[in-house]
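The data below hold one chain only, encoded as structure tokens and taken in the form predicted alone.
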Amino acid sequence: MKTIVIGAGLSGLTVGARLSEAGAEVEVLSQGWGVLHWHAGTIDVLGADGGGRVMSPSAAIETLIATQPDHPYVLVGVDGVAASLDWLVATTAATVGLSGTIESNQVLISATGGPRPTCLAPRSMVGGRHDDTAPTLIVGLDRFPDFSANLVASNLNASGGTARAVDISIPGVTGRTFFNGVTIANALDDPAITATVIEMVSPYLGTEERVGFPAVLGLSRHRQVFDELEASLGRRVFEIPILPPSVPGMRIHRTLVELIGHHRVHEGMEVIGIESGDGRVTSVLTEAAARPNRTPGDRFVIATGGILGGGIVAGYDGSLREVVAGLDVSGPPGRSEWFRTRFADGKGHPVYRSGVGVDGRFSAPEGPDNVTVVGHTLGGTDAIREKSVDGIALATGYKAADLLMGDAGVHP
């Protein structure tokens, strides 16, 4: 049985990776890359609720399940969320080294030097705990607009820490007309460039016990780059998130794509329609120069990102439509009800809770019976506001993969 996954964000890649692990046949079609390229590279399971910052995701999810019956976590349960986290920790152990527990959030240093709660964090970030008052050197890069060492250090000091900022230049990198986080990360994969950074930072070290860098410490050689910096500087080293594209997120993305197989993950393939018969989808159609390409399958997984990812679009009349199979979307009935009057309304905006309603097998009740919906195409929550984007994507993809493996008669 062949499964076609539409979307290459965390939910789609989770489905694809778990099916591949079990030996099932799978292909992933993607118009572009998903949330891993745009978020911090951590896994936010539940960071905020109506009462403020969440410190125990497991306890908060229990409450959420009891009070919000349409929330995606209801489909998975606390144990299911925990199992998905354990799987991702094991899957990325050799590349990223994610760590953490559903019982408590880690509060790390944000891109501006403030506190940022998250559940799983890569090995390269766990040294950047916000409540650690140890003397800290924050290293920035000349002419790099996506990270301000001075801003981070200033905010750490304002919250009771002891931090100092310095900017360095990397010859051949920071002098370019254009460079971003990916450019720098690729450059640091060169051992000679890493050695240059060590040579330039070392004279600035004083009593500092830890050194924070923007999250660009290598891509394909990340673990080696990180270890070399810690060993040579003789200090705890940690990364701080920067503006997208997210290098730490790309490391997770690459790990999952390699597990699926690069030849099974197809970028630049926008699904524009389906073929169906007898209540089942038989193939999907993707945009091509002369005529649409046809990709047949037995099961189809929609992981297109919902209203913020382009998986749900709005018509001029305010109607909402799921773009792949035309599934029914629950949401505000008209444009006048999409948003509240105040932009920063504490209740959030109704339109962001829009999505496809599904049953316990992630199937839309009125949709084709071989279509599964995961991730943020599901409705029932404002995931950005509650800081659960990554957790919902991971947990629903993980649970749906379990069900699909059962249908295919394979096991992880």
The other form holds:
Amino acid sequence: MKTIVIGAGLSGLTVGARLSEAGAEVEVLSQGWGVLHWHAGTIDVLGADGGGRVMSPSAAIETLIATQPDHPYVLVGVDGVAASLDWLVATTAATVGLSGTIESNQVLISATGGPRPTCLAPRSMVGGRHDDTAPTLIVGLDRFPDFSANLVASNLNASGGTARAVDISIPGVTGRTFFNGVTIANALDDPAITATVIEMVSPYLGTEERVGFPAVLGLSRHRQVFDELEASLGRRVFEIPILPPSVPGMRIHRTLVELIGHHRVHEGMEVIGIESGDGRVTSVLTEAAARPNRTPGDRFVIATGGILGGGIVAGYDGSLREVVAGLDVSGPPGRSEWFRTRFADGKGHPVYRSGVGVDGRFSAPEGPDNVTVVGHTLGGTDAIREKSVDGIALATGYKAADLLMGDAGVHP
Amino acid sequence: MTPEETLDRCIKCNICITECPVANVTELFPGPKYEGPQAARFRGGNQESPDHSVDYCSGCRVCNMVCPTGVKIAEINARARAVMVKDGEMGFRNRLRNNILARPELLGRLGQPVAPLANAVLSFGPARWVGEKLLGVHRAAAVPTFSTHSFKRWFENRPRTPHPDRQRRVVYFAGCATETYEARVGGAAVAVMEANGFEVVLPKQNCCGLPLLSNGEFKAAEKYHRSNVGSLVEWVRRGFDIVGTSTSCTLTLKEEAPELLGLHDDDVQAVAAATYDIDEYLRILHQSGDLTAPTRPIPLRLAYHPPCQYRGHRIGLPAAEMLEMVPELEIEISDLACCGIAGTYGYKTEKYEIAMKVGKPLFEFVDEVGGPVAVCDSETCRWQITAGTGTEAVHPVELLAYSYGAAVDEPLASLLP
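Got the form predicted alone; any chance of the form predicted in complex with its partner chain too?
Below: every chain and molecule of the assembly, starting with the one above.
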């Protein structure tokens, strides 16, 4: 049994990685890279509900399941969400080393020096707790537009912290006309450049107990870069997520793609149609040179995202459409109901809750039997507002993979 | 939609920059987002390119592949380069050099008949030094050796065995490299198609024009493409499909030439729609249950690099799927974006270092896998791999031909029983 996963964000790669681990045949098709290259590298499960900041995702999810029957977490249950987190922690242990529990959120320092609740954080970030008042040095990079050490330090000080900022220059990197987080991370993968950074930061260290860097501490050699910095600086080191392209998200992307096998993950292959017979999809057609390319399979997983990810598109008449199989999309009946009048309305905008409704097997009731829908193509929540984007993608992908494994007769 | 019209889809996410093999190794190319969708906003109405660094785009298309919103960045860059060329901004020497490098057919006609002499000249240090100083062709860049026989001549003179099982017929598009340098690849393609019950025909054909397209010489490229279409469309109208082994030639027939040159008439479209990479074609046969399975074992473990131009077809990795069917053959697939050579790019003095830096991770991968040969679908990439590692490289179809029971040439011949 061959499963074709459409979409290479967190939900699609989770399905792909779990099936691969279990020895099932799987192929992932995606239009391009997306979510994880823009991703902070932390896993938000539930950070806000109607009452404000969520400190315990498990308790808040219980309430949410009891009160919002259409929410994707209802399909997975608290135990399912917890199991998916455990799986990702184990899967990334050798690379980014995510840690945390569903019982409580960690509140980390954001790119502007504010508080940011999240459930799982990589080992390179757990030292960056926002409520930690230990003296902190924030290191920025000269002429790097995507991160301001000064802004972070002054906001930390404004909220009761003790922070100082310094900008350093890395020869051959910060002098370039164009550079971004990935350029710097690639440079730090060279041990000589890491040593230079250590040399430049050391003189600035005083009573500081921890040192914060923008999240650019190496890509392929990340663990070593991080360990070398901590050992040589003699302080706790932590990364702060910055504007995309985002290195911590790319590290998770690479971990999952490696698990599936990079030759089974095909970017540049946008699904533009399906072929079906007897109520089942038999193959997908992808955009290709000269004519669509056909990929046959037995099971198909739609992990194309929602309105933001391109999995759901809107017509000028206000209709909403799921792009792969044309599944029914629930949502406001017309354009005039998409938005509330105030841009920053505390209740959010109705259109963002739209998506495909599914049964307990992640199948759309009127859709083809062998199509599974996961991640943000599912409706029933305004995930960005709720700070549950990663949790929903991960947990629904994880649970759907369980069902697919059962169908394929393989075991995790 | 023209390539330039896709720029409005750009959401400035920078993913293309993170994956661009060239921008990752040199500051001379600021990256696909800057050169493509951003600079294109300043190029309206046939204005000159605002930034000549666009010539440092290697055309590998990695940016297109990773773009989450479908911007045709590589094509935007190629067309901007063509405007530079048209406006006479390439410089006399570079333009002369590019026009020589971009005419493999002409070079083949001159060099192949006197192969031993031509090969001796091309491997003669002082001659390469002169070539570098005079023309700007890097002295260390990977030049192939001319075959002692041309593919066409071999095809026409080979002993024909009448075969009642060959019900189907297919056109083979050989490409300049097969015609001139690697006739063995064409021989293997013919053997594989015949093993699957096809009669192979070789109609009149010329260079696909891609080297000219990637050097911005659009006028000359259009002439080549129109000539190919004129000849091939007759066969297509009679129901023939066209298969090719040169992945960049087939991509040019399918898409590059029509899209870059803005040629979309019925004949161009018919030829494009009938053109297939040979492994793509075999996979379709396999999907419909019409493929004869390759059965002779190949007890080797080899590195396979799907070149950027192959990925550019957006068909997945059919060659890898075919090679997986060969008994005992173990294939380690590279996930590296590009070997660096990018057609004629890595031959140029000012780009040679960049090309070798881009290729370095691939060279390391090939060395690490350590097989007696490497496998790659594109000719210039095979030569670049050999230049970077000392390991000879073959086309996947050569391994298939052996597995189908055909005799194969060196370097495989002495490796296999």
